[in-house]
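A lone chain, given as structure tokens: the form predicted on its own.
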Amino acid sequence: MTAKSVLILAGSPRRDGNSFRLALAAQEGAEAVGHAVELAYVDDYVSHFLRDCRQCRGADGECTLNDRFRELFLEKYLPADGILFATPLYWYGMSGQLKTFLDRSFCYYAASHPDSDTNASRMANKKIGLLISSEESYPAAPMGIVHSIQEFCRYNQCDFVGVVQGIGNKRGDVEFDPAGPIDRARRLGATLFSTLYTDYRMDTPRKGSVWDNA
């Protein structure tokens, strides 16, 4: 497989928490197969919520919110071939930091930005995975996050290839989850670009079997 670039966005403000441990495992998996991986804490880059662009966009069309989002988005997110979002479950949704990252991306593909077309095209065609830690184990608990990322990918024409949920609360709890989320996160990192991805429509050309050797 050709080496790719992967950005892992850790959405928790908690250093060395459970979602971050899943992120580290995914990084190990991706690096083991030769990909170049960067892991970034969103909290280090984003400190302002999305505002009304008509009021805070500069005369040159650039966002004037004074934090490091521009660096994270333009220099790290857009160039990456694959993205892994890592977040704890907060009130049945993603962390505020990660949600703000997604919200703020609008500033750069909105028509009012001078490079909107270029930025929008560079947001497309990425492989995207999701890592979630939660104390609750019932299957519907993380569905709000899954749906948000699913629709983000659909809107931006990206492939949402996998989700790993680890159960834990205290730091390191996910390592004892008998479902093996650390190993599954490692596998997701390793297979981010090789996992079969299908999203059929009525007119999608289809073979009789999913697998070539069946």
Ligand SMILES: Cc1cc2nc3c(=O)[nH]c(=O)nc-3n(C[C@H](O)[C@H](O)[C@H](O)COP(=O)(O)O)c2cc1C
Contents of the next structure:
Amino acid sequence: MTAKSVLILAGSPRRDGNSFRLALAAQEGAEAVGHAVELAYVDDYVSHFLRDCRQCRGADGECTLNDRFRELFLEKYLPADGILFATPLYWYGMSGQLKTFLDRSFCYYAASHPDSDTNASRMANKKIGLLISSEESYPAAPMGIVHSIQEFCRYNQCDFVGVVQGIGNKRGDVEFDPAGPIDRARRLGATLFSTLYTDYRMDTPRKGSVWDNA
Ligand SMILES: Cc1cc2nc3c(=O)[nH]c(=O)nc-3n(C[C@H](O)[C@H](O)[C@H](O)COP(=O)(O)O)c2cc1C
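Could the form predicted together with the named molecule be shown next, to go alongside the form predicted on its own?
So here's everything in the complex, that chain up top.
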């Protein structure tokens, strides 16, 4: 397979926590198949919430919030072929860090940004995966995050390829989850670009059997 570039966004304030361990495993998996991976802590780049752009957009149309979001978004997120979002479950949603990253991206493809068209087109056609750590294990607990990322991908014309959830609370707990989320995260990293992704419409041409050798 052709080598691709992957950005992993670590969205927990705990730098060595459970979602981070899933992120590390996904990095290992992606690197093992030859992809170039960068792992970034959202906290290192984003220190302001989204504000009313009418107040903080400069005369040149650029965002004036004084942190490193711009660098993370323009130099790491937009060029990447694949993205892995890693987040703890907080109040049945994603971490504030990750949500703020998604919110802030809007400033760069809103019509009032000078490069909005280019930035919007560079949002599309990425393979996206999601890594979640949570204390609770019931299947619907992470649905809010899954739904949010699903709609983010649909809106931005990206393929939402897979989700791995690890159960744990104390740092490192996910490594003991008998469902094996570390291995599954490694696999998600390795197969981000090779996983079959389908999302049919009524008129989508398709074969009777999904798998060639079935
Ligand atoms: C503010 C906060 C809210 C949380 N909300 C939930 C929750 O709604 N459901 C849940 O299962 N765990 C919840 N947790 C527990 C974390 O999801 C869990 O400890 C997770 O493994 C932390 O991941 P991290 O080590 O990557 O930060 C919450 C933890 C915090 C600090």
